[in-house]
Every structure is written in structure tokens, then in C-alpha cells.
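The chain that follows stands alone, in the form predicted alone, written as C-alpha cells.
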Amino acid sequence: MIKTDVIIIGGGATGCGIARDLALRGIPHCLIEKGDFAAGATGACHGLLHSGGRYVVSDPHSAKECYDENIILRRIGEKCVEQTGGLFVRLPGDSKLYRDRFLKSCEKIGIPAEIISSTKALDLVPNLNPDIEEAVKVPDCSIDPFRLCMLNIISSQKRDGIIFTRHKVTEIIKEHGRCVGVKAADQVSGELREIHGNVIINATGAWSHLVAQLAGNEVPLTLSKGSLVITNHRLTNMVINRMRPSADGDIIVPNEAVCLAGTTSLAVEDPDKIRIESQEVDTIISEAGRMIPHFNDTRIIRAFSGVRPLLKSAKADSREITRGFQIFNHGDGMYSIVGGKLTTFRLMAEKTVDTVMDYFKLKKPCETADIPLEGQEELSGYPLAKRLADMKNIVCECELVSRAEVERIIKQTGTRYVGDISHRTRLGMGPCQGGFCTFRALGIMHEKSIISPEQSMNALRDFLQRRFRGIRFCLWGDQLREEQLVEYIYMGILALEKK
């Protein structure tokens, strides 16, 4: 049994921020995720570290909470932003009435917000639809959520924090009416941990109402599905929005290599049991291809779909509810955090970590506004020229993943996924989606005794079934001539079928 005082259920941006607040307040403490780091709604959003744009006209609360966010994490995480700016375009029978409420309101929350020519817009970025208005420059910048993630695990390891991937709660152990600890399920073995604390943390997102039933809690929710599409590379280094009120495929953000498009919004029920509708993957291209008409015939390479939890609301658009967040004291050493962005994950930490400050009565102040997160020049992998030093024994052509990155991340983790190599590295993460270089990591991961040779066979079709699932949505063009090559690579030369 394993003893600690602060337990967090969820590995997420906002578990993971929790866990480094804590670790720098000196508080005790364990995380444990089901999957991998960024498995739910954090690791299947478009990476952008919002201006306070979006949202500034329906949500300004929300809004101010992401500009001062944005201003912190870009100080604090410099290495892990890019500073790409945004753009909100508006396109001809856009509402010019739209615009000055948006210019109004970023006036009045202090979100700096310039107004340029199409001339101007169109010099900062070439590919954007000539027939463009007028623009509003913002300070949108991209994020990669993975490694957020992980950077401000980091932290928390170094001071030593407990994690535990890949592990499932199965039970809230309570006694006299509290809550007092967890089990849970090793997800590769099926070794049940038991590990005790004094207050348990519920932040994992749309599984929240899920984890605190374990407890004979409630979390209202609102749960909203969200997909996006991904290109096979980028065609803005600015993020583009349209100067409308919140809509499908109004949104292109450039990350990494690639850009990210969407989103859409529709209620869901379970977050285990979502799918990506062609209708949406349509008509996120269209909407996109109004504010850059080179997306409609730019390769996409793959959609996928997350979650939203949303505090619940009786408004039928789940577009309207609020982005702001709140703090649920269940009475019983239970706390659930729920709401909030991915911008505002540091804030979502901190605020969490006070009231478990308050109830062990210390009075340590938060920092994680102050001190940069560590590991940055690490982890740090873009622009993709930093990773052209290393040449030699290429595992991944499309992503420039070496040898060298996958036995690091094998020594470092043990895994026997290669899911985890892929969010540490961006293995598979380019045009072929694996198809070239998951047989590559795991003939790696063989040779290092981590898998043997049944357990490589599976994970192989696993990983390449769970990527398929994501591209059999962008089958047309080029894409689909790259997956029938490796669907003969795998059926006809190397035999692989699926069971």
C-alpha cells in the first residue's frame, strides 16, 4: 500500500498542473491516469493558447481568464509556445456590427486587438482568401498539449511526486463517510495498487461525473463533441478564426509540421463512445476553405474528435455555455475540477491546489505563474531543422524521429505502447501515420526485451487500426493512394492480417 497525501485522478493538462503546483508547494502526492499523459480532451484539441478572442463577446469572464493565461504561460513556457499571433478574418456578409461589438469588448477586457487592411492580412499571410475584408490582429499562440503536459509532469517527478500511466481506478476506498484512498488497475499486468491519502483530486474531465459516481458523488456535466482535421502540412503560421459568433470549421491553427482545422460542437453522452461523422470532416473543409481556399485541395491527413466537459447548462448549444470552470467540494475529501480550456489548465491547478491548501490549513502561495516550467529545451522539438542535427538511423522520415529519441523514451518509460512513443516524439504523426516507422519502434522495442514477439504482432495491428480510424475519414487524393501502399506493405508483404 502506498501512502501519500494528495491523490489526483487524471493526467491531463489540468491533473498535470495540479500535480506541479503541488510539487512546488512541497505537498505529497500521487497521479494516476488511465491511458497516457494528454488521453482525453487535452491531447484532442487544436493546441491553440487562446487570446481571449473566441470568446470575448459571449464569454468575457472566460475570455479575460485566457488573455492573462496566455501572457503567463508564454513567459513561463517560452520553449513550448510559439508565438504564431491570430487573426480573426472577415469574410464578405460577415456582420460589420460583429466586428465592433468583438473590438468593443477586447477594448474593454485590455485584449490588444488591431485592425488591418485585407493588404496587410494578406502580406502577413498569403494563402487567406483575397476577396477577405478586413482582419484583427490578436495574440492567439500555438501550444503543443502533449508536451505540456509532460514538462509540467517534470516538475512534479523531480520533487517526488508518484505517478502511475496506464493505470485505471476501479474503487474509491471510503471509511466513516470519507474517502480515504484509491485502487487501481495496472492496465498492462492487471496488479491492483491501493494507494491512501487524505484528499482526492477528480480531474479527469468528461470521465468526472464517471470517477465521482465511484464515491456516490455527482458532477453536473455537459459533455460536447468536438473534431477536428489535420493537414499534411502547414498553410498559415499565423492562426486564422472568422469574424463571426462561434461556428463549425471557423478555426485553423498551426502546429508542429502541420495545421489543425475545426471544431464542431454536438452533445454526447458517453466519452467513451464517440465517432467522427463525414458530414463533419466535410464540413470543416468547407468552412475552413472559405478563410484559406488552398485547404480544399491541401491533403488531409487525419479527424479525430474529443470531448468537452462543460458545466451543465439547460442551453440546447453547447457553444453558449461558459468556458469558465468551478471547484466541486463533495464533503468527503473528494474535490472535482471541471470547465475550462487548455489555456486556462495553470489557473484550473492553482485554484484547486488553494482549496487543498486550505483544508490541510497552509499557506504556501502558488508560483507556477513565476518559475518556468523545466525540461523546455528538451522537449523541445520544433521547427523540425533542430532535429536535422541527428541524421543517422531515421525511425520516422515524416516527423524526423531518430533511433536515438525512441530508445530514450524506452529507457525512460519502459513502455510497451507505442502510443506513448508517438505523443513524446511525434512518431507516426506525419503523412503515412505510422505506416513507415511503428514497425520500426517496435522491432526496437523487441530487441530491447520490452515485448516479445506475439505482444509486437498485436500492438502493431492495435496502433494501426486506432490510426485507421482517424484516416478512413480523408481517404480520397494522395492519402488514399499512401494507405492502400500500406495496407499491401502489411497484408501482402508482410503478412499481416487481422485477427
Second form
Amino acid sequence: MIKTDVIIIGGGATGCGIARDLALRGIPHCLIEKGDFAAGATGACHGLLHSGGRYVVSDPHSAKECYDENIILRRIGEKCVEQTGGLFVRLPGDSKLYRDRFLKSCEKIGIPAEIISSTKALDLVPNLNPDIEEAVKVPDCSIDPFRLCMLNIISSQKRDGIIFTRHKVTEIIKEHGRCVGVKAADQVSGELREIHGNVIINATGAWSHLVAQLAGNEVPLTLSKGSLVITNHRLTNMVINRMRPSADGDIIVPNEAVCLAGTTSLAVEDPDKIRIESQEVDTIISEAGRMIPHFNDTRIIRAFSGVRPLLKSAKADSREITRGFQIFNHGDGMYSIVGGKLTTFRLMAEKTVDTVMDYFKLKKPCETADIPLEGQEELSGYPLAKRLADMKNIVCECELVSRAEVERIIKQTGTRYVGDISHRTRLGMGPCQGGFCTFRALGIMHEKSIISPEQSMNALRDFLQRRFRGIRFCLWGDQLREEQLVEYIYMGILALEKK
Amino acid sequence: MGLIQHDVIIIGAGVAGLTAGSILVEKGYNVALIAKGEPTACLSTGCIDICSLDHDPLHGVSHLPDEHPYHLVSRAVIRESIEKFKESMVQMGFPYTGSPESNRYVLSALGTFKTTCLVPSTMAAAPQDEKDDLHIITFSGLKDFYPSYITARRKNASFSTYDASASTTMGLATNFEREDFLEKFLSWLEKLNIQEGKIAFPAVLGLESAATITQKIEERLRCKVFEIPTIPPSMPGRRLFNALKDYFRKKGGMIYWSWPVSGVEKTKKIIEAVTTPSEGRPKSLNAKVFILASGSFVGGGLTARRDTIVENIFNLPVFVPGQRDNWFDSDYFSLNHGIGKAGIIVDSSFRPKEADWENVFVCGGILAHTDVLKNGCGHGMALATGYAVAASCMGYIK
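Switch from the form predicted alone, shown above, to the form predicted together with the partner chain and output its structure.
To see the whole picture, the full complex is given below, headed by that same chain.
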């Protein structure tokens, strides 16, 4: 049995941020995540570090929070934030009145917003639709959500934080009406761990109502599905937004070698049963294509959905629900942190830890906004020169991941999941979506005796099924060709059975 | 109007196109083959799958749905096309084993059995059941082969690793073509003192001389040797392509490489020429007959758009398996993806249905309703339809 002060459930940006904050304030803690870091909404978003512009008209309070956090993250996460800048482009027919309200509100909140002509906008982003009326420049940035989680976790690990990924909380132990610990099942071995603590923080996003239920608590939540598509290359170096009230497909974010475009917004019931539909993909492409026409003929390599955990509201359209957050004190030692955005994760963590400090009657103030994220140098992307140095032993040709790099991650994390390697190296994230390299990565994993070859066969099947869910609705043009080749490799050459 | 008048122009250098071409050349026709690049045959295992639905492939063919293009050819034609293929491969020093009377297995790189019909002689000794003792040879750093996938399934298999300082199948195959490398390798192999009855290799035993290299290893070690097909780039696939291509040229056929078709010249019912872009003005090639053997999606004969599927050379009508949502089944492994049926529907003489052209014939993977993976008919169907199309063309030219 493990004893600690604070148990954090959930390894998304919020949970990881809380772990870092607790670590910096010297509070012993243990974080439990059922998958890998950033497995929920954190990893299934644009990776947009909002300037606040998106919410400036509909929700000025959230917009202000976004802008303040945008400044803080640019400061503390210099190496993991790409300061792309963003444009809100107004297309013919988009309301000028909305633009005026946008500018007025930006001014009031203090978000720098500069009107630029369409000529100037096209100079900045040559792929833009030449028909745009004008654009407003804002300090949007892009951020890698997975790396962000990892960087927060480094601070925790350096200060003896206990981290369990691939562990699912199955039970919350209560004594005399108070939460005193959790039981968590190792998702690989099935082994149960018991962890005791004084406070339990439920930072499980779209699953928080389900985790709260384990302790007999309730969290009022509205779940909203948002879908995104990923292009094969970068069509813009700036974040592109549509100058209009939030609607489908109005954001395009450059991230590393690709662009992400989205989103949609549909109410859902079960966060584990979401699926993307081809109509959503078409909508996103044609809407994004209005801002960057090249979108219509570019190769889409994958589509995915995430679930936004929004505070429950009577509003029927989930776009109108506030992006603000709230901490629920369930009165039994459990706190749930709900709502918010990736951009405001640090603030959410700060407020949550403040609450915990009050409970412990401790005074140490939050330092997460002042101390730069630790470990950025090592985790700051993976420069091309470094990748090309070992050309002979490239395992993933799309993303230039070498065998040595794969072996290093296996050694470091002891992982049994190809996905964990992908997150840390970009293996399998390119156009073939792991079609070639997964066979290799699993081969290396059982060469290193991390998994048995039987397990690797199951993992291969599981991977292909999962991969297919991501690409199924983007299959036309070159991506369909690639898919047919991959199908031939596994069914025709390798004769992989269904099981 | 181009300067050169051919009898037949074939578009596509895959198994179907080269098969049709060789037959026509042998019958004395003036044939040119044009290709944008290398065919998908280079990516294949090199094995000829006729139909994997039944142990007897020809019996399997009779189970295929009525619309399957196999039903456009008789059993006799399938047999003839196979015989013809085997003869030509013997001539090219790359003999095949097997007969259309029964299917056989090759061992896959995952240790599973792949059903096929004809195999290159380098795979003839592949085990047909779980019984054979195997010793697998792998090469350090080779990224596309992991023997533990196989040893996990076969209790009586073990492996050794040779350091050949090459990490790709192509690099290794090139090494094996060198006598000094082979000698050094053989003496290492002899010292291993292998007890198992069969030695397995990833398919890297040379490029041109694979059959002889395999034989040489067998003679020196006095045991059976076989290759295991790898993921692309696949040496057996490339050997097959080279053999078919060289055979076609040896018989007098001409191949224009990097010749993407950019346009066609036509009159009401006749295609007169195909054109390709070049410096100054387009080049064109005239012919009496055009054979479309440009393959399916991977080969580049068909292109899927967001809402439809088009044929890239003549813009022939394409059978589209419904809306995009129906192109794929939600279960990846079902092999029931509608997209496998996409292609060109032809009449009994392999002319595209509902098209204006009377001198265009279609064969191979671009045909509709093939479902190649589901039915296990890759290459076999290309051989049979390529063979049959040659006959149709001759009938038309007369």
C-alpha cells in the first residue's frame, strides 16, 4: 500500500498541472492515469494556445483567463510553445458588426488585436483565400499538449511525485464517510494497487462524473464532442480563425509538421462511445477550405474526436456554454475540477491546489506561473538534424524515428504500448499512420523481451483496428492508396489473422 | 498523330499488362508498353494467388460471385495462362513451383500461413504444417524482419543472426549477388552446424540469381532452404517484375518508362493515340488497340475523390461501391470493404461497358468486383485476364 497526501486521478493537462503545482509547493502526491498522459480531451484538441479571441465576444471572462495564461505559458514554456500568432479572417458575408464587437471587447480585456488588410494577411499566410475582406492579428500560439503534460510531470517526478500511467481507478475507499484512498488496477497485469491519501482530486475531464460516482458523488457535466482533421503538411504558419461566432470548422492550427483543423460540436452521452462521421470531416474540410482553399485538395491523414467536459448548462447549443471552470468540494475529501480549456490548465491547477492548501491549512503560494517548465531542452521537439544522423536505422520513415530512439523509450518507460512510443517520438504519426513502423516497433519490443510475441500479435491487431477508426473517414486520394497498401501488407503479405 | 504506329499499346507494366504484351509480341504484333513507374507487383510477395477460397483454386473460382471477372474466362484459359507463365519463368531462370490443381502455403514473416498457389522456387520448401523443424537466419539491423514473431508460433524453430552490415532487404539482396559475400556467409552458416531440417531466410537471397543462390545454399548445407516474403520493398516481387519485363522485351516488346499519359487523341468510337507531356510539345503514340492495365488505386489506375472514383487514362465509367461511407466496413479485418469492388465493368471481350470506345480493352487489377484480398486472387486474376485480353485484341485487329 502507498501512502501520500494528495491523490490525483487523471493525467490530462489539468491533472499533470496539479501534480506540478503540488510538487512545487512540497505536497506529497500520487497521480493515477488509466491510459497514457493526454489520453482524453487534452490529446484530442487543436493544440491551440488561445489568445482569448475565440471567446472574446461570447464569454469575456474566459477570454481574459485565456489571454493571461497565454502570456504565462509563453514565458514559462518558451521551448514548447510555438509563437505562431493568429489571424481572425473575415470572409465576404461575415458580419462586420461582429468584427466591431470583437475589437471592442479585445480592447476592453487588453488582448492585442490589430486590423490588417487582406494584402498584408496574404503576405503573412500566402495560402489564404484571396477573397478575404480583412484580418485581425492576435497572439494565438500552438502548443504540443502531450509534451506539455510530460513537462509538468517532470517537475513532479523530480520532487518524488508518484506517477502511475495505465492504471485505472476501480474503487474509492471510504471510511466514516470520508474518501481515504483508491484502488487502481494495472491495465497490463490486472494487479490491484491500493493508494491512501487525505485528499482525492478528480481531474478526469469527460469521465469526472463517472469517477465521482465511485465515491457516491455527482458532477454536473455536459459532454460535447469535437472533431478534428490532420493534414499531411503545414498549410499555414499562423493560427487561422474565422471572424464569426463559433461554428464548425473555423480554426486551423499549425503544429510541428502538420495542421489541425476543426472543430465540430455535438452533445454526447458516453465519453467512451464516440465516433467521427464522414459528414463532420466534409464539413470541416469545406469550412477550412473557405479560409485556406488548398484544404479542399490536400491530403488528410487522420480525423479524430475528443470530448469537451463542459459545466452543465441549460443552454441547448454546447458552443454557448462557458469555457470557464469550477471546483466542486464534495465535502468528503474529494474535489472535482471541471470545465476549462487546455489554455487555462495551469490556472485550474493553481485554484485547485489553493483549495487543497486551505484544507491542509498551509500557506505556501503558487509558483507555477513564475518558474519555467523543467526539462524543456530535452523535450523540445526532435530536431531534424538529430533525426537524420542515424539514417541507416530509421524505423519510421515518415517521421524519421530511429531504432535507437525507439529502444531508448522502451528502456526509459518499460512501456508495452506502441502508442506510448508514438507519443514520445512521433513514430507512426505521418502519412502511413504506422502502417510500416508498427510491425517494426512491436518486433523490437519483443526482441527486448518487453512483451511476448503473442502480446505483440494482439497489439498489432488492436493497433490496426484503432488506426482504422482514425483514418476510415479520410479515405480518398493518396490516403486511400496508402491504406490499400497497408491492408495488402497485413492481410496479403503477413497473413495476419483476425483472431 | 505520332510518328510511330503500333498495333497495340499497353498502359501499365504490371503482371496483367506484361502478360498480355508478351503473348501479342509472340504472335507477331508490334507492341509498346507505357508506364508511369514501377508496378505494384514490385511490392508483392511474388507468389501467384489464383483463388484462396478453396483448397482447389479452380473450384474456389466457381464460388466467386457472378460479377467477378474470373467468370469471363474459362477454366481452360486460367490453366493455359498459368502454364504459359510457368514456361516463361523457367526461360528467365526464375522458375515457379505449384499447379492450379491445389493451393499451398508460404510461411509469413508473422509465422502465419499465407495461402497461395504458385510460389517462386525459393519458397518451394516452405513448411505446409506445424511439423517441420526450422532454423531461421536473420541479419542484424534488418528492420523488416523479426524472427521472434515466428518462433513464438512454432515451438520447433530457432534462429541465428548474421552481421551483413545492411539494414534493408534490397541492401542484403545486393550483397548476396556478390560471390565473395556468399562464400563468407556460407562458411559462417556451415559452422553453425544447424540440426533442424529446414533453413528459413527473409526473402533477401539475391535479386537476379535468387534461384541459384538458394540452390547453392541447399547443396552446401545439404538441407532444404526457403525464403519468407517480407513487407515492401519485396525482393521476390521485384524478381517477378524483372522476369516478366525482361521476357516481354526479349520477345521484341518495347517499354517506354516514365511515360504518364496526359491526354488522348480520339475520333467518335476510336482512341487513336495517347500523349505524354514533354519539352516543347506533347509526344504521342498511335495504335490500333489500347490495353488498359493500369491497376487499381495503389497502382494508380483509379483515383478516389471525396465523392466519386475516376479512371485516370480514358475517363472510363467506373463502378463505384456506393457513397464514401460504404467504401469501408467498420471492422478493419472483415475484408468486406466495398472499395474492393471498385473498378471497370467489362463485357465478355473485356471492353469497358457503357463506354464509347471499341478499341480499348481492360485487364488486371483495375477490373471491377475483383476483391483481390478477400478472394485471394492477386496476380492469378491478372495472368488470366491479361491472357484473355490478348486473345480479344487479336480478334479485334483481324
